[in-house]
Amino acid sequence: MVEFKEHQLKNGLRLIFNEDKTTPIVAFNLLYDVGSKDEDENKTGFAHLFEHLMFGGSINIPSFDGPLQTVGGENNAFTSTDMTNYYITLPKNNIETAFWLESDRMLSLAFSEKSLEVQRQVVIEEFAQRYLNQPYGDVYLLLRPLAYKKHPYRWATIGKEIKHIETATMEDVKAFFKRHYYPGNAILSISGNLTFEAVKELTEKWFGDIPSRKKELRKLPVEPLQKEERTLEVERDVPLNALYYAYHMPSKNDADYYAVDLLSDVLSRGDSSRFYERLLKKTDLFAEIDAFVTGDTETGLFIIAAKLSAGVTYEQAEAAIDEQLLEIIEKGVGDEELQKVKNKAESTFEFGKTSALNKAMGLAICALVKEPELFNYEFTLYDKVSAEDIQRVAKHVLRRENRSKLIYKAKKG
């Protein structure tokens, strides 16, 4: 169990609390509510351009990461479709850098044109090294507008198209951080050896001045049913044959997410899941293949993503797996195979509890998703699981009219 407090300011930044007597490195994570659901679709990757730039120095402080690492301390960010966050590891001591550095870059981020350009070069650059000129980079750039038709999910983190960041404006920049970094739409969550009542003073202290203003009702597109399946057929210059299916799955605040989320573990968690052992193992069909699902807060997807071996075909293939879905929609999955995976998903679970960054990450996650406290139960809403439950999903969610299908094949030669 992991024992938290909570408090928010009156401008509505919501600070969550857990002490840690066992390390002296204290975490402090700063989740905001924004991600790339929240962009508009001709101006996409905006919230990730948004991490790069909040490392160019605010109006008060030029180098964000000289000040830490003078003090020892580390940071890093990450942008996902549902959120940006941001997170520092220090030692107890020094932990007042850590809110000098991020109540002022929320209040006076520094929007100079050198900081833009900087920044744009260097997600550009990621994007045609990851995405562009990898290869299956662009795996995603093309399966989530198949399967997504009206939801901004449609589009990856980093954007849809290198364009609209090589397009942003400053005025661009400094409407997507009005909108979106201020006190009401964030969660700052700190685990260390500290007291309550101390981090509370210096949250109110750093960020207590910060101007509130009234957070903006999310309206997003509702994605419509799909009726049938789609496919889109692809030629790149990659060694192996691909093939990749989704399907769209219940949100995170589904409690059916987690019966799906097991289904995926049952097909290729481990040694001992079915993907392997019958077609990796006992079959030289595939090199690669995997089940997982996106684990977005809205109506995600579900993922198989397989490479063939040389020679096979893509009828092979697909008959091959979807022998195996059809099995579980048939027959189920028995009570020995799904306590398998329920233990390892409790141990990913309680290793997850073991480090103060951890438990500073995944409060604020859960205070997101749904509440914090949800990091301390999570699992047991996995254990309720039942062998009917995941042959039931399996059923609603394994419809070939649900899928869409992905053909990436290798150039000839």
Given for the second form:
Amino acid sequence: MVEFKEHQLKNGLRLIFNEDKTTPIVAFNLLYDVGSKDEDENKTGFAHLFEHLMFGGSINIPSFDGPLQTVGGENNAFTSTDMTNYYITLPKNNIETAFWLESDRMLSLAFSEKSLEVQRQVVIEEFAQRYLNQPYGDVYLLLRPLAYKKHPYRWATIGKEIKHIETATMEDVKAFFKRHYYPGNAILSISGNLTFEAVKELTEKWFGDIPSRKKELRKLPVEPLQKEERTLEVERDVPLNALYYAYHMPSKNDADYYAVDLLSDVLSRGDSSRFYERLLKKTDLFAEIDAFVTGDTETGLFIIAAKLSAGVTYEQAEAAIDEQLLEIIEKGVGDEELQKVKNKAESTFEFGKTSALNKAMGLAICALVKEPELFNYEFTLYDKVSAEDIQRVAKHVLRRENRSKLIYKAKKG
Amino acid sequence: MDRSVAPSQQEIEKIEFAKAQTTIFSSGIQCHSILQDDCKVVKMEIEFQAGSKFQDKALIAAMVNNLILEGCEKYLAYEIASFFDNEGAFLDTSCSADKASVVLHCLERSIPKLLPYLQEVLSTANFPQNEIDTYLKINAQKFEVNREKVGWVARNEFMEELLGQDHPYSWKVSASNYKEVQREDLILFYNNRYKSATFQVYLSGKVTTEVLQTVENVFNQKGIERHGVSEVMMGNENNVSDVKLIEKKGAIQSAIRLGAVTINRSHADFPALFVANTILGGYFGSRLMSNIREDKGYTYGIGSGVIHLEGLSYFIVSTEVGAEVTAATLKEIEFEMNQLRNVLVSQEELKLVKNYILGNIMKGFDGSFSAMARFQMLNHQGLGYDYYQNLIQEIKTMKAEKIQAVARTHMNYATLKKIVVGKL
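The form predicted in complex with its partner chain is what I need now, so please give it after the form predicted alone.
Complete assembly follows, chain above in first position.
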């Protein structure tokens, strides 16, 4: 049980605090409720580019990293489809420096042209390193727009194409900041050996005078129900043929999310899972095979990803996978098999509570998805899933007309 | 309130460590533990002297390490995997140049059930031929994928370039290796380095006295004489070196790896080298990052570090950059290394880096799992906790002149071994 206290400022900023007496550092996590799903379809990759720009100096402080490193702190950030998250760890005696730096960049950025030019180039290199210069690196750039036709999950967080990053203007940057970076759109979560009173006081002192803005209601386009299977075939310079299935699945706020997540675990988590034991080891069909959920807040994807052994045809590979899916739809899972994946989920949650940074980040993300309490009770949502639930969601999700298929062929010669 | 003024800063005076307790069992096995009472989980790492430097043939150390969980006298691979999966436990293996480990993550309540079983698996592994075949099949195909990645190729080549072909740290993998492995090779290596050899146990998390007692009861078996294992000797020197280019057609980025053998953590110059390396490329605000990423945008990331193996330490610079700016990047790395040798570091930068390092050491003790990783490093290097106390004292009083002197002795671009995979 991770204990925490909450407080909300008049300007809308939410504070969550966990007292951890055992750690020498403080974890300071500031999450903004903005992800790539909030982007304009003609300006994709913006939330992530913006995350880079947040380190280019703020209105009163020319450099973010320098002053933090000077007091022994470290920081990083990530952007996903659903959120942009900034986190700092630093010695507890210097906690105020984190408040000073983060509150100033919430107040306003410096918006320097040089920073935009350089970060644009850095993000282009990131695009190249992670998505273009890697074998199979562009799979999700292809699979997302195949599975989604309307919803903004149809582009990856890095963006649809490099061009959107190349053409971003300072006006775009300023507009994005104004729209998404304000107290009411943020959650501050802190874990460390401090008192709630001290943390509350510092939060009021540094964030209290930042002007509030009315939180915009998010109106995302609804993804129309998929009615028939979609297929895309590409050829790339890779050593092995690969195959990807993507199925639409329930959102994180739907009780069935947890059943679908466990379904993917039954299929492929651990060396005793069905795919690993029956397909990877007992047949010569695959070099790799996995099933997993994307874990998005809104309706995400259930994905099966496989690399085919040399000489294996797509017909053979698909038949073998389909046979496994059919079996789980028709016969469901055994109680012992279900208990196994629940036990895995339980130990994963327990390991997630063993450092200040994990706790601060976990509480903030749970607060965004639903409520911070979720961090403590999320496992019970897995524990409630029955064998019947798994079979029911398997039947519902693993339908052919709910599937997008990517045939990713190795170029010959 | 003036937001342009930083809040008052407090110096880091002292760092409190969560220290490991060591027990030596009657059979000679060393068991190290750090208790974290506020959690429900335990991490147990069993570490053997069985890294790749001890093998006679490529892949053997990694394969024995991996396949040790894939079958024993009583149980099949599937039964073993199911046993640990059923308890919600995670059983993994890892193999480096020096050591090989089996790592168990589990709920504390599962310990009494899992440990006797694990002991049985580790002491009676039998390397079934079908598991060997499956491993080779899957990994030969993974190798084909990896050799398309410039960063992977550069890593695979680096140690040979640094130390020469015949050095025990120079093992690299090629496609033909997957056809040369015999079951007897694996069994021989297993018998020598796992089955009856001594090992060390590292425990962190909810390590109660009951857990410790279980570990001792299970692993400290009477009648088994555990023998020590032989070591290998190292040696090398740095000469002026040109760039070795491994061309890859159509590469969008090039991978760059530069390196040289250097001093170890016990050397009197080490604290200054540690600071010099941090300034050069050891943190996000480093000179290489500021220049090559933040000023020029050539790369998503660049870093330098000092890596310590047993009996050999080396300095390395590593990055992946836009293919067309490969040569320009090399020039900037040379420039930054020369700056360290030619110009005294400013007081402001020095202060920043000192505090950054001290904060980073502190962060290394956030939770028992991190604290145990620090202890494990000390143990590998034959150091005690006084290493940190000394390092902290040295860093707090470090002068710019000392850093320059050490950069002049230990950081020379001309003598770095240089690999580029991609285009030049």
